[in-house]
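The form predicted on its own is given below as one chain in structure tokens.
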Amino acid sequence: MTTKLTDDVHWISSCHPDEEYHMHMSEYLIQGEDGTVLVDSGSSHYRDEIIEEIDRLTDGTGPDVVLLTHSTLPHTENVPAFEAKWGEIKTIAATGRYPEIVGLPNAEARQLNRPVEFAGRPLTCIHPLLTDVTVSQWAYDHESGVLFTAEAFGHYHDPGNCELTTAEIDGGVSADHIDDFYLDKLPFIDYLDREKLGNAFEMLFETLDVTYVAPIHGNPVSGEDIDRYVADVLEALEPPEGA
């Protein structure tokens, strides 16, 4: 399934459904003018798809330049498949060193807080506010706004939403699947300083002109309910009660 975010990014998407949730496995596709840029490889489960839609939208070229959120599986795995179809493709790992540690020997480490260009495309690195491994990055699409934050700003989905923006969810996304994607995957959050990331998110959102925020594991958040998706992960910060 392939959504198209704005005029040269789009959202490719795999739903993994469970008994209760839908949980989204995603990678984006850059269009620039010198070349695509290719946001995560994703997972061997749905190799095949993400291939034939990577195809089919670069006219059988494949990614000039593959940039991933985490040097870990499920993230990097496709990256072999990758090259094995359209040959050697560059490759930035979510490390500042020793890429072949994490399994990518032929990948280049990030370079953080500065714009790169990648395919001649403009994007910064940054450290992630929020994650789940030491080994990821954010990075910021200083052409189209669009800020891919890997496992942070990640939720679970009822059927039906799976191919949807939060801007177009009747409701929005629920708080609760918000709070249960967290208390599944970063179970450490109720140790973190609820204050300071709130500040942490303030000021990036001031610093940061963005118009979707756009995890792996989740809907792409859009611009107008960045403010109250912000809330609502800090919610989910929040130690139950008795805790």
Given for the second form:
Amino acid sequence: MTTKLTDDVHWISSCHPDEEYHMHMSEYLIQGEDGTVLVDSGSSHYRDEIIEEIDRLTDGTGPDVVLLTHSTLPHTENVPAFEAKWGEIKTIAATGRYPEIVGLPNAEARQLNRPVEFAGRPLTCIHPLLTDVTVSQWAYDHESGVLFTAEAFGHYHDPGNCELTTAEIDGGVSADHIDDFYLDKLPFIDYLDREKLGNAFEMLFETLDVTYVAPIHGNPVSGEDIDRYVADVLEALEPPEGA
Amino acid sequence: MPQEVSKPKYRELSDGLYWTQECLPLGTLSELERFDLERWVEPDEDVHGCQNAYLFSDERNLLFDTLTQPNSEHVVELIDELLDGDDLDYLAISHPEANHAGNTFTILEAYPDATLLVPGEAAGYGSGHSAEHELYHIAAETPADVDQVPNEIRYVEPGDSIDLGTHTVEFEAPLFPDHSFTLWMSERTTNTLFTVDWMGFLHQNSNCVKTASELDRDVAVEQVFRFHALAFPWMRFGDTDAIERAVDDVRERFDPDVIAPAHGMVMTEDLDAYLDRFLEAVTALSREGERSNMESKLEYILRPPEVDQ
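Pass me the form predicted in complex with its partner chain as well; I've looked at the form predicted on its own already.
Now the complete complex, all chains and molecules, led by this one.
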């Protein structure tokens, strides 16, 4: 399933269902000046549908660059299948050294904190403000204003809301879905200083003109929803009673 | 200098407990630049990160973590050598990250009777999504159908223990995890706590596979700081009081005689001093997350001069 987020950024998403709710496993395809950049490779569970969508969006040529937000699964595991389908693809690992130890022997190491052109498109990769493993990065697309993130800005969602941005969800994203996701995925949240983190988020969005925050595991958060969403995240970081 | 993961080295820590270590050369201090908390490496000296795995050779044998894929050709011959022809009975995975678990299927293929022990519960509050999925697809060459892997696969949780004969290992809820499916492990006879990503530190190239007390110089706070800044990026925003309480919990609840991390040197003496050094390091790290520091950092990072916004 593909949704057009901006003129040249496509959201490709699959939903991983649980008993109660869904979790997105998303990739984003950016149409650059000289080709396409795919952010993350997605899960092997949905390999066939992901390849079919990318093939359709790229007129059968496949992506020119795969930019990974995480060098762990399920963010990386379709890279070999993509290369089997479309040939060698320039792949950027979410690690500055030794991509081979994170299972990506042919990938290039990342470069942080300055714009790098991928397929003619300048993107700046940064250390995430909030993530789980160290081998992760966020990427800001200067032209569209989309900020690609993992694992922060993830959340679960109800069946029926799979294809919507946060602005299109009736009543917005449920705070419980944000809370549950953070509790599951970021096991250190009891140690976080919410004020410090809140300040950093505030500065980030004051500094960058973000049209969408595009998470791998959640509905894209539209610019006008960011303040409320961040407030919900900080609320989610409050330890549960009795913890 | 070649930037290659070294072949694994090893040593016997105590009777039947082997420490295997591969090193990742990170360059010299001048290449690493900018930190000066404390001098701990000479200008022309190489700094190493490392990856450890631990092997119990007992009535039943157990390997904790797998080393990394660049050593996939060496890891089985190393296990064979250390077990002296015995079979591996258990392969325990701390968490499904490739640098900890990347040789899982290589090892299972070599030891089809080995039982794979993997975290079945998240380190966080919930069970989360996809634990099985993430582990099964982590290897360089994932079996086409994991159901066909002949090995028994058992999910373990905090409190589960495995009797190896002389040694008994127990899986523990980690106090400092990075990934949501992380388990620590303890061993009762030696009173060792295997802390996975926590309590690692960088070392000098003259000090590979030496215990912390055998190093040719003291461990500096900066070594500990640098490692945790890398492995636990969230500590920039850490609540140091909460972190100190968790360290107190380690001292009181586990009170280990040995701390065996996945990315540092094994600590066998004066553990309180190393825990204190971690607290100093995390205090320094948490200052990085303060508003004034983040402001200049984000400004530099996100408004690069070559991009006209």
